[in-house]
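For reference, the chain that follows is the form predicted alone, supplied as structure tokens.
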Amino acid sequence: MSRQITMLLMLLLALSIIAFIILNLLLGTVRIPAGDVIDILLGNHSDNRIWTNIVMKSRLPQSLTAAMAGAGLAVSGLLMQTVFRNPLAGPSVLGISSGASLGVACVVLLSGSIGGVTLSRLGVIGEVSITLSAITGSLLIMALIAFVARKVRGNVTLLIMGVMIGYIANAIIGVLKFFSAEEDIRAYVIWGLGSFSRVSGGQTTVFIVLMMILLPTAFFLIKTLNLLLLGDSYARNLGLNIKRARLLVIGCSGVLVAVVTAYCGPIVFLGLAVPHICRGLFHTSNHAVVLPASLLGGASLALLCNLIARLPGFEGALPVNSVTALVGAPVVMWVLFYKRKNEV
């Protein structure tokens, strides 16, 4: 593909993000005229206080959160698929999302069983405790994966170990559910459905700053990722330290997943589907192209899913994971069919 076409597609992806942000600000269960939305964004006085709160405290933070979360998950999925050379590897493949879920389960379920009042009901304190527990659970699992990565050589073995760690975390969560109250289980299940609207107020600023720090670090790994595509033997002959490279890629991917899961819950399929869409769109595996394309494509697709979840006519909003699954599952089936077709 020529450089001009590549740049044009990148520009279209960037413009799609802007377009979907505008649509997310305009559309929702409450109809707000476009002129009033523009006035509210420009800081002009609005007679309708409710509209101002909806745009500034709900729709705008939700749109920015969706864009950043989608970009982070897409980049994380691309890193995982490259380091494991597995087209079905995703952000949750090493059990990092399960670690975040376990951390939240300890706050939502265990605290209610022991203390009588779950921390998730304590307003701001509850929100902060859920976020910190999710990050802590993710980082602990990631540290365990890093330790295992130093002991094993094969990517397949590490992949299986990550899946098993995820099963163990899910088993512990199942035990916590069994001994918890029905209201606490319901609160945990709602968190597990994923939502971009959970981030609000000062949390939005913190989340965006964290993602703007973490996302550029992935671009320093472009050369490493391209070498990993060549295979371990060839990359080692070119001077790449395979163990260190694998730890760097897994660490970068894991931290991205940890932060997104902590603030938005476990969002499925975005990290798995977007890299495949971008490879098919740009007809290349060069990470100098696919990585920025995945970042832009992930943000755009997350905004589209958030828009569908809040379409006018629905009371409230649909679970984001229900929408992302409808988008991502066909992509996974296409990958399996295409791979099988090539083998035949």
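No experiment lies behind these values; they were computed from the predicted model shown. Numbering follows the first chain given and starts at 1. So that the term is clear: the rigid core is the largest set of C-alpha atoms that superpose within 1.5 Å between two forms. What changes on going to the form predicted together with the partner chain:
- Relative to the superposed core, G162 shifts its CA atom by 2 Å or more between these two forms.
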Second form
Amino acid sequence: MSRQITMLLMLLLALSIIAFIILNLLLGTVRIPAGDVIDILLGNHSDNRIWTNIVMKSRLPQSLTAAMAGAGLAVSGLLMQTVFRNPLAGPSVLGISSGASLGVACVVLLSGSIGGVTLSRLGVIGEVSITLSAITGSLLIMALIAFVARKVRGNVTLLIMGVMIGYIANAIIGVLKFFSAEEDIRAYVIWGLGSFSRVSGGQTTVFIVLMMILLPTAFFLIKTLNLLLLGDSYARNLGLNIKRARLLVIGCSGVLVAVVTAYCGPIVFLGLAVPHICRGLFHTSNHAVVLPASLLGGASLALLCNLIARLPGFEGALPVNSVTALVGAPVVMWVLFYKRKNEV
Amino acid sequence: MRHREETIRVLDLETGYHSKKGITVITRGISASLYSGELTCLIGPNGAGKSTLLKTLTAFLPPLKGEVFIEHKRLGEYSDAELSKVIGVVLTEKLSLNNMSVEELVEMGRSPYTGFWGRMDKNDRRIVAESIALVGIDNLRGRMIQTLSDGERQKVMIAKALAQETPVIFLDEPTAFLDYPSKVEIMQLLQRLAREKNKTVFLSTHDLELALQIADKVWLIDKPHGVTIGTPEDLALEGNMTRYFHREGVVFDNESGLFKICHHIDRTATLVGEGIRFNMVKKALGRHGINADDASSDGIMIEVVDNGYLLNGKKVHSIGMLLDMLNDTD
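Switch over from the form predicted alone to the form predicted together with the partner chain, please.
What follows is the entire complex, opening with the chain shown before.
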């Protein structure tokens, strides 16, 4: 594929993000005329305080969160698919999201039944503690998988290990639920549905700043990732320190998933599907192209899913996870069919 | 200009693995050298330790005992980054790589030299283009790796090793899975690279015949005997070939220095004539268990004449017909 077409596609992806953000700002359960939305965004005082609140406190942060979360998940999925050399690797498959869920379940459910505190009523402190517990949980699982990765040969084994770890985490969550108050379970289940609107107020800024720092670090790994494509032996022969490279890539990917999951709940399929779409779209595995493409594509697809979830008629009640799965799963299937024809 | 230099020296090397059950020694007591401008083949039966030895020499495995010196520096003292500029490898494992062009893959060979972002400068591009030209795959530049044949893929990996600009190239069974013409092509290519680029080329192979015809040096490796080293001719003269590869039905022909399939002989025939057609008849008869002789006792008389063959005075036009008639008389 020529350089020009690659640049053009990249530009289109970037434009689609802007388009989807605009649509996300315009559409919703409450009809706000486009002119007023622009006025509100430009900081002009609108006559309608409710409209201002809806745009500035709900739609705008939600769009930005969706874009950042989508980008983070897609990049993280790409890193995992490369480092595990497995097209099915992704945050939700390797048990890392389950780790976050377990962390959250421990804090939300146990705080009620042991500490006697209902976190879901604690407001900001509750939100922060949920975030921290999700990060802790997913990083612990990530560390476990990285540890196992060094011991076992073969990526299929590792993948199955990840799936098993996910099952164990879910089983523990099940046990915790059994002993928990109904109110806490509700809070946990809502978190588990995944949402780009859970993040509120100052926390949105924190999330966006965190992602702004984390996403560019992935770009430092482009050369490493390309070498990893060749397999361990060739990569090593080309001067790559495999152990360090693997740790860096898994670490970067894990932190990205952890932060996104902490703020938005477990969002499925985006991380798995977007890298496949991008490789198919750009006809290359070169990370200098696929990495920025996944970042843009992830943001764009997440915005689209968010848009569908909030389409007028659904009353904003459609869980994002249902939409991402409905969009993501067929895409993965399409990629597999397509591969059959052209690459095997 | 060839200037032969010792690039690798191996001293009392013991190879093998550290495993949970302890240490498994595969080969021991190897002392030898590899030289620039030479193609050296490592030959031996399966399980003799060819791969282990190659892995040890490329620093994928630590030696159990002994020393490996590369360009007068101990192998263990090289960092991964330094080593990548000294040894280039081509492995047997098939790349599970999709959507990467031939040119991109060869460019990967430049990674030890490129900076943090892996960006290629003018010099890098020139070297990549030269490597591609040297291997003769200009026409494949834009092709995706997954669309290549095994032979083409092997050439791409050799071009990658060339782009790496290492004085030493190690290849693990580069001719496995290839058809015969491709095997010959790859071997000739490697020989040419050793000669023209003054590279030290060391490869393991199962293709005895080819190795014996093309290699400058041969390392014969075997469990009971260890490693024996020499030119193919010296090894033949010393009787090493017969000793190493003694099998029912195979003989080492000391005259041609190559292996021959040994047929079970049950008849003899008198064969008269000369030239290439004489030799062909002799070969065909051998395959059918008939030894061509000057004076046969089995009453078969074959004469090679101008436009055919006479079998006991009867004329036939081809060797096939001759064989049919012979078999009918059984």
